[in-house]
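Let's start with one chain on its own, the form predicted alone, as structure tokens.
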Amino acid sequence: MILADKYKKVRKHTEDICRPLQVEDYVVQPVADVSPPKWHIGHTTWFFETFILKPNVPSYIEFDPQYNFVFNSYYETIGSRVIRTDRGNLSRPGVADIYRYREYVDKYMVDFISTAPSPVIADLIILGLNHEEQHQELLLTDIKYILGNNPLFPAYDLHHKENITTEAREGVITIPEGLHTIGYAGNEFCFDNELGRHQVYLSQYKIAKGLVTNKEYLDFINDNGYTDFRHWHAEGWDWVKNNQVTCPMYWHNIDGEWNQYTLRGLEPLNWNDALCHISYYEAAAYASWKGMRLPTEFEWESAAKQFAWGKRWEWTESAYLPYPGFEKAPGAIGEYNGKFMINQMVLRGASAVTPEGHSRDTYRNFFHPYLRWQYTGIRLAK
């Protein structure tokens, strides 16, 4: 696809995601990990203004110098910024102003792309588009959290499909011991944390063909899984007690019947759907209860080469660490992944809200173990 067409397609999809929102929905930030939708559409625009237009288009005039402070996410190289927890406190700039900002930057970007920028700058634009696709997934999960914590359980879009019914894929696959090659190889885009292709030795292991379903997880709940400390890491057990967790996020027991909040609103829980919205702590506890474990990210990737997996972001037993030979890029772009390689667990796969074509077998997502607002699920190993 021509770069200009790709740019227009990705930018339009972000606005399509926001189309069902009411103006009030754009500004809500219920918790620190959820950003207001208007911040997402401003931040993804700021990325192109800051890293492409300002350094490379001499005639470009910054839309609003104050926006660098408002829409910088975590790039220390770029300067000071609004702290993450305060993003929801900003009533201004308004939603209409931010859309004017997008339109302004898009016009300059399309004109700039038409000049056939150098391969280095073209690669940076492609990084920006993949960055925006990451935010498209975050947008939908953040919107779900915002609306799902509204006591009226309003629907985002009555036609949106997000649940995944697990196929009849019972049993396990045995992967023989030996050396397995890990990491991205190819000429298409990948993130820097996928690079450093290397070999790992894996003992023989078994990995489930299918994802854990809602019904299977209910058995864990009914067997007092949330009140039996034996299955939990110490930190996870503290998390359960301190937060009074008794079920996955968005599950609601109403008059003895289990329901689940979806982007279509509150619906009866489908027991055959793949489980989602659980923390690493819950995933590890469930695996322990089953007498199994979570796969390492290397086991997951080695098995995934043979099968079309990745319908939920799947927790792994691997800490988020650099591959051999990992190097940070110079400047602000070097802050993209490397600075987060501590105290987080790796997820593999993709999810129901991952943009088409954005995931790969080598894609490495990462979150703190207590988080569960993403579409996170479980695949067991042994």
Contents of the next structure:
4 protein chains.
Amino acid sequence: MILADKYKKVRKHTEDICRPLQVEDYVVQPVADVSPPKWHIGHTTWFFETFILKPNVPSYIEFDPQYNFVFNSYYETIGSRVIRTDRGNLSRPGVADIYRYREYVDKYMVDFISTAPSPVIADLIILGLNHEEQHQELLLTDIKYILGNNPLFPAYDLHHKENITTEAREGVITIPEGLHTIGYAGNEFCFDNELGRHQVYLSQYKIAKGLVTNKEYLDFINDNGYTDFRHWHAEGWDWVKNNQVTCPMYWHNIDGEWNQYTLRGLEPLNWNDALCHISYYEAAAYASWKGMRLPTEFEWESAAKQFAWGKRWEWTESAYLPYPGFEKAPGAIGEYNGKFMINQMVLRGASAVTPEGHSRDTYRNFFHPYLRWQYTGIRLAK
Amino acid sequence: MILADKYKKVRKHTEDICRPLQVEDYVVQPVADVSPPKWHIGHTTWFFETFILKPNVPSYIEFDPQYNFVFNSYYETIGSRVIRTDRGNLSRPGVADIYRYREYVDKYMVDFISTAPSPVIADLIILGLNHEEQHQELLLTDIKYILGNNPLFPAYDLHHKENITTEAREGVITIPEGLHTIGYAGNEFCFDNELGRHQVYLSQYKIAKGLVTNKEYLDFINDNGYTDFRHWHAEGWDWVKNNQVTCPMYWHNIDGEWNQYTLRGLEPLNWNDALCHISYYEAAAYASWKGMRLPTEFEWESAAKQFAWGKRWEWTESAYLPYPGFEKAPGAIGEYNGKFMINQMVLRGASAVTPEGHSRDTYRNFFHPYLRWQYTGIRLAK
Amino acid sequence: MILADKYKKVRKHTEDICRPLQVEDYVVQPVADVSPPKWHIGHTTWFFETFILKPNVPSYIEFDPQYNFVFNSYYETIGSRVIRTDRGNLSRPGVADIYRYREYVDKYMVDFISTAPSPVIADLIILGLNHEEQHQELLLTDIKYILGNNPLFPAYDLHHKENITTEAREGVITIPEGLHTIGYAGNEFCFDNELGRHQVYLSQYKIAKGLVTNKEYLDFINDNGYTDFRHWHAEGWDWVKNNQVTCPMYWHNIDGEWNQYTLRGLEPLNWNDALCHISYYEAAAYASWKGMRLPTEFEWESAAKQFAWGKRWEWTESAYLPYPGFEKAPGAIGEYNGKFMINQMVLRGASAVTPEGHSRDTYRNFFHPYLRWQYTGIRLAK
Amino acid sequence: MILADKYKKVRKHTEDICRPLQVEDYVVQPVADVSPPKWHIGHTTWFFETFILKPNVPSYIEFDPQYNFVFNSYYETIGSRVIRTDRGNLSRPGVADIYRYREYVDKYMVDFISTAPSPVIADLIILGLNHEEQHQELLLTDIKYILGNNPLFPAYDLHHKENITTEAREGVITIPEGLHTIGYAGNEFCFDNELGRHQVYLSQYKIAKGLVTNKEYLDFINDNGYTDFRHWHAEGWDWVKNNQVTCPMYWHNIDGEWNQYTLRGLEPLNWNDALCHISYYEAAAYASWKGMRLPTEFEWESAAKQFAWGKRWEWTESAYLPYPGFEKAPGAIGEYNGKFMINQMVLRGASAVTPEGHSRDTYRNFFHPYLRWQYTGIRLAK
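I would like to compare: after the form predicted alone, may I see the structure of the form predicted together with a further copy of the same chain?
Full complex below, order starting with the chain above.
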């Protein structure tokens, strides 16, 4: 697809995601990790204004100098910013203003793209579009949190398909001992953390064809999985007790029946669905209870062509660390991945709310082990 | 005024206050003490639904059973509720829904009032209207906080008159030693905390005719008032250091010039205005620096007929405690005042955003000593 | 008693209190309010070194310049100091060193007193001795906390008499309406917060002859006093829930029997003893449940000659505020009382661990409403 | 060495370490990670009582049933325990009591060892001795913290040799690309986390022969290393700002001269010493500033025979995760390592306070990235 079309398509998709929202839904930030939707639509626009238009289009006039302070996420290079936990405290700029900002920047961007920018700049625009796709996924994830933690449990879209019954996928794949090549190899876009293609030596392992289902996880709950410390990491056990965790996020036991909040509202749990919205601690505890373990990210990648993935982000047993030869890009773009390589675990795959075509089998997602608002699931290994 | 007219007038005034808001402004709660405007308009409606309609109008059908959970403020008698700090995390019910709720309840209320309810119930309606007037003041106070802590400093209303230059009011009133009668005496509405009219014996004292001005307070700042521990209570001094306080709330020193956020937006400080938005700690420290003190609430009340008040809530040196013979009303209404009589200081007077006619010279307002978002000022005594 | 004898007697009493301790007991600080015993014996010595010897004895050589940093409690005038919560983190100076410091300062003090210091300085020495008596009470109170919160429940002294069965003291005293004079009137030592003798007008009131007993308080517990919000201040109710409070401090229900930790170790509760170790919140809730209230400090003082007191500090319904005409002394001594006059409640009387002769019926003790480690009890009024 | 001799030697060494302490030094816990020395000597004894004597010696009578509650560290299997942050709040059991406990358990242990216990039990005793050696290192590390954070900076032992000038060790070792075998291979004791010997494939890398020196690190400080966000992980940067970190722990700039607290007291920094007491964040930031990186634990182990180590624990770029095939032992001993395998980084080597012969080149130490009280240093790689 030519760049201008790709640009318009990605930008429009963000707006399509927001269409079912009421103005109020754009504003709130119920926990620090969840950003207000209006912040997402402003921040993705700010990315193009800051990294493409301001350095490359001399005639560009900044839409509003204050917006840099409001919509910078974490780029120290770019200057000071609203602290993350304050995003939900700002009623202004309002939703209509931010859409005007969006329209304004888009007009300049489309004009600029039509001048056939240099390959280096074109790559930066591609990065901006991949960045926006990440925020499209975050938007749906955050909207689910905002509506799913509201006592009224409002639906986002009564016809949204976020959870997909996994086909019967019994059994495991066995991968023999040997050397495997890890990391991105193609000529398309990838993130810097996928680069540094390198060899890893893996002992023989088995990896499940399918994901753990709600039914299977219920067995763990019913077998007192949440009250038996032996399955848990020490800090996972503290997390369970301090937060009084007894089931996955969005599960609600109402009068003895298990329900689940989805983007369609509250509905009975479908037992054959792939399990979702669990922390790394829960994933590891479940695997331990099962006498199994989570795969490493290398095991996952080496076997990924042999199973279907893309329904749930899958926790791995690998910490998020640089590949051999990893180097941060110079300037603000260098703050994209490297500085987060501590105390987070790698997730592989993609989820039902990841934009079509955004992920790859070399893609490295990462989150802190206690987080559950992402669409996270379990694939077992041994 | 007859009750039906009074009801309609008060209810309409709440809506008038909200007219300049954008939908987004209704939603946020930047600190725990500031409630989202949409919560105020729902909560004041819930008060009439809960305490008038549900117990007295058999044909009344609750608008939405969930709203009790959402709009109960602190009434343990009425059941569980959204925790206070979560009010700003709820995008639903939306603004339009809450106005529909308001309209629905108003219709029933107006019908019910037309049936000439008993004096006991009429008094409860009057209490509900005084309660709503308190929330009208809170609404403007909270809106000021919401907009005044936004980096864009948006105006609420370019023509709003919240700060009024005090007339030159030099000098003091001297009140001779003797007995004074304290507490409400008339036949109109008052709160239960004003009742228990009783005698207090006061030594001779002097009390200022006017409030401390911005200019006078600037002298305190320039004389290192915020860095000299000797003027401060021990916990006031901790508060100054922990919060790095150097001036009143809403003051901004921009390039050497003092500005102030008002409901009209950011504007240069008017030096002759009465000082506003200071904590009890600051009020007491200023008085100490001046070689004066704050008046007790009894001194204030005994002299109140001799000076103009109503521009700023005035911190007193009195803790909020029951008058002799104070008794809590039975049931939920008994939770209105008594349970807050600890660790708060009394403020007397009224402010420029208090609804006309709401306050009296026996009125007892109260806040924690560290709070500054209210329109609080200083009258000196000796 | 002449000053030199008084000095020696008071100083020796502090050491007598510490005699039953093991070295380890001198060191710990289990909560911020409880200071390590070795800190008390150093701090009381530092008081004489800092306020008497250094300003008045030219030949005095400071024992160790670091001790000023270690043993200053809260005097900003005197300079920086170990933060309060770190007192229990310091193993040095050790106990033997601090006793050497004590001996060193005592030698200089005794010599200095023999030179017949001026009345102003003699008054300051008297203040130092009253200060030390306050710390004698704190020492026993803190030792009780240190040992009573240890899982081994060690005794301090198997023969210590801290709780005294109250004689049967049924009935109330009725005080008629009228003017009363409040504040210290004699020629002996008193604290600055007792001065400013002044008139108060009191309505007729009744005040109990005796204190509430353990038995009476058990009725409150058994009547669900700790689970019925209606008796409690709003913040008292939060305190009960957040701290899961179900009985007074030091009460332990072991296999259905109520026991109490005393300085003699764990022993069965004596039901006729005066209740002890309750917070202001509990005192006020109990009074409310009883249909009574706590007396104000003025009511207490005006009736104090008509009942026996001195077994327990008695919570009053008065906030700790300055009397008319209160003035802080200049310099560091001015930091003794005034700067704490916010957010604390007045207690009257004395306790069984208060040194003989230390208190008076005009004495004003004060603590935050949530504190229970003091020997605090309840006298009812109406 | 035969087991009985080994047992006596290790146990005696713990006591030798404590000999220079005053009783007060045994008691305090200035931060959660630092345990009171008396807790260490009790806990190491409890280990033998709990895992050897109670299950295997029928005639053994528990010294004091309360000690299980006091000296259990983190074994959920064994039951409830004093919460970690409360260890420094307990004055009892006292030091003399704990030494009596030690003597009592030692007598039983020596008798039991003389009965030639089965290999399984002998292995458990060996584990207990290795556990005690870990606590010997912790004891010195914690004592350094206790004395080094005291404002008097007392010495532990004026002749202690904890920092050793590194020989000039310029240059790097180059290891060619290829397969390496990782994990313990011998027949002696090792921890379970070293087992699961396996192959790893490493790209060619360079690793420094020597450790970074104080002098080299000073260059980083002087080049504004602590104020330039570009070198830091995002959460490292937050850590620097929140804690106002400007130099390694125990460095003190006094009147422009750099001093360092050592177990000998405060002394001028020796610039040629290996740098010590830095967090992982600082290690990674220094490496980034230098254009280098930290080695992975596999790179370290594969090169370890080619350089001298043992002066400082060396931060690696590897997260603490299980080796292939890792299995937790059944029962309480299974809580030794596995449950900590999250959010910690691996350190390799040993330090000058590690007992002689305790470590190996396959030894895996681990700590949270923000910790600095350990003897931690930097070896660079590329």
